[in-house]
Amino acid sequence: MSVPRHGLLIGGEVVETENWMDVDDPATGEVIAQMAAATPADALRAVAAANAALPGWRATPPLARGALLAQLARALDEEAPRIAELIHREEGKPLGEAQAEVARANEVVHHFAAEAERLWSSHLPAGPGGLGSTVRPDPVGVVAAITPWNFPVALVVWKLAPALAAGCTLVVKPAQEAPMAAWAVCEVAQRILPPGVVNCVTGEGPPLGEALATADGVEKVAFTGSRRVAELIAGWAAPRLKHLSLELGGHGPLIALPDADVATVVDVAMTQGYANAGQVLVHRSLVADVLDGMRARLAGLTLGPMATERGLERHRMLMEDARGRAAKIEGGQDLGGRYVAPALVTGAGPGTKLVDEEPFTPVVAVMAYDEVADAVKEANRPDYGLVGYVCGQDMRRTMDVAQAVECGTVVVNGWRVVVPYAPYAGWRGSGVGAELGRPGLEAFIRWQHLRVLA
């Protein structure tokens, strides 16, 4: 039976390659779509494509840029269930979690179109001797940016919709085991913008990394992924003196106060833990309210199917590494093919990998504690600094824990992590820079000062 081809999209063509690589749905290991495989080559003509659009791109005033910006973001709403449907067939994400994904991914489209109005440059009158200053904003130029497969449409909108608005041009490298979405995102901006502006290049990660993150037209390098991967993109970068933004994970450490509501505290990790995995830190006087209300949960939990091989294989590695640690784990099973139940661990403690790492693999550790500075000290402890929740009652007291707390992003009694006017940054080990709200406009953003004395 044949399945639909999706050749590149490179200066406002679709091109074809010698070559072409299964996508699967890992519910059935069906082939559900070809997709070109660029090589490094066709990265570096996407670059070109990239590099003559943009001085048509940075020319565009902002209020224009911004109406092609809210008429694309029009177009995404229309082809919202069409984009999350591709989301549950390759990557085997629920299709309710995958429309949540493209909703809040438009929301971002919408905001960035009216920031892109909003680039005004400001003029400051000069003291004696001079006639003033002006500061105004110019785009960095042209962006690679490389995505992951857990967040296929949102983590390619997040760099795509503010660089757009600042006047940068880009090529996309989505994730070979999920392109399909992020494709069609790219597809869609190509029949609204003008040619160049924005490509997709699908294929193997490496070569294509190393081209896009080495190419002499690319100004800046926006990466979305493992630290191992972004050490190397910052090393192809690095003499060539790029900009980079790097989102490299973290480990969501969950600190439930000996005052916080428990009802709150289950629905947080139930929610976030098994999105994302993480650590529940919970008083040791709520303990066992928390697991009874977590197991409650599970036992309703449906989870669509690991979306790689690799993450299976990494999800049976953590488990037998938490039972030889003597760790209690209560479900975590394979249940045939790459489906597997929801694991709650309980017993783990540093030393464990799914304790030390991000685990990748739908599992909640629960660890209780008896003195607060002591949780805020664990969830610290691992070299992760993304996203982090407190739950608490008393306000005072939960804010400077939750300052305390050593993440870009802190959740307050409850889960919702991203909107699209405040940044996304990661700290220590989880990245480099912000995305999201005005911190995640001006990284493509480059300023220039015009002094004038005359």
Second form
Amino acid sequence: MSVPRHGLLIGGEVVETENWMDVDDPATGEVIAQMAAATPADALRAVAAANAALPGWRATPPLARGALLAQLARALDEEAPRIAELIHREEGKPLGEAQAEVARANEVVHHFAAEAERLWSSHLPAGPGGLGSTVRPDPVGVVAAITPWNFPVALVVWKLAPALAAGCTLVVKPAQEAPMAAWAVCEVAQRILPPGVVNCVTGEGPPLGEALATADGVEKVAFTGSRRVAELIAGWAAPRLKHLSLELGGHGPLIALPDADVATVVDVAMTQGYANAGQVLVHRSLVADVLDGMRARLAGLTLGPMATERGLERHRMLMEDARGRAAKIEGGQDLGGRYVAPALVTGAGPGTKLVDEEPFTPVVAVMAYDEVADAVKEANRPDYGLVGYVCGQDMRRTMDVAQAVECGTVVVNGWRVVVPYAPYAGWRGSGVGAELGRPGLEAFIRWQHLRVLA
Ligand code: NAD
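Condition change, the form predicted alone to the form predicted together with nicotinamide-adenine-dinucleotide (NAD):
And the full complex, kicking off with our chain again.
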């Protein structure tokens, strides 16, 4: 049976390649599409197309760029059901969550469409006749956006929308495990924007990542993914003095203070813990109630398949490691195919891999603490600092604890993390730079000072 084939998006064209790669549905193993398998030479052609488009896009007045971005946002709203379905098929994410990802991502495009109008310059007069200092924003240039499989649309859009608003052009390289939805976003952009402003190369990560991170003509690499690959990317980009942003893993610590509302703690642990990463530090007085609440919710929790084979292997390894350290595991077993049961782990602590590292599989470790200072210390111990959560009712103390958690984002009494207007940044081992918000726009800008003396 033939499946749809999608070529590379380069310079406004859809480009066929010699080699193709299968995209499979992780729920069934069925091949659902073929994507072009680009070579490093193809990636460089995309870089050349982005450079050719740069002068025109840079010179497009911010109001006009904003208007085109607004048009893109509306087109993506219209295509949202189709794009969400692609995420669901290629990645196994439950359809409702895929729809939510696309809806939130489209809000980001709307937001930066408006931000394009707000790029400002300032003039500091120092004499008559326009003498003085003008400070103006200029786009950094061509951006290579390299993204992972787990939020295949959102993490492209967080780079694409502000980069376009700032006047940059892009080459997007989605994860090979889930390239279709990201490709579809770029294809809509290619239809609306001038040729070469948004290009997309699909294919194997290592050769394309290296080609883009070392290419002359790429000024910035915006990467989201694992620490291991980030170090490679930084190793290629840094000696060439390219701008770099790195958004890496987190371990999602949740601190439940003694006066926390148990239902809220359970909600955060279930929603964020099993979706992303879950180290749950609970005051000893609440542990029994939190575990009861989680067990009740676990009974009705349905997970999609693990998106990748290496994710499945990692889950098994984490379970074995925890068992070897005498932790108690409820659930966590293989269910056939790529499916596993969510695991609730107690009795684990420092030294256990799923506590020390980002699990990135459906496991939540609940750990008891006695002193709040110890919970904060444990939350800050592993070398991650992406998102943390604090639940408590005495707001003065809760806010003090939230500020002591060394993460770029800390959510208080809930689990909704991202809004387009606030920065999302990994601190410490979770990254360099910020996406979204004003800092996420300025990340694509270089400032020029025009000092007019005569
Ligand atoms: P990954 O690092 O394996 O891959 C990320 C991207 O790099 C993909 O496009 C991949 O094709 C490419 N790549 C892979 N190997 C490469 C190599 N040797 N050289 C160059 N490029 C290469 O990550 P993943 O498994 O797709 O995603 C999971 C990771 O992403 C987790 O660690 C997760 O925490 C992280 N993540 C972070 C955030 C955030 O916002 N900070 C969000 C989502 C995911």
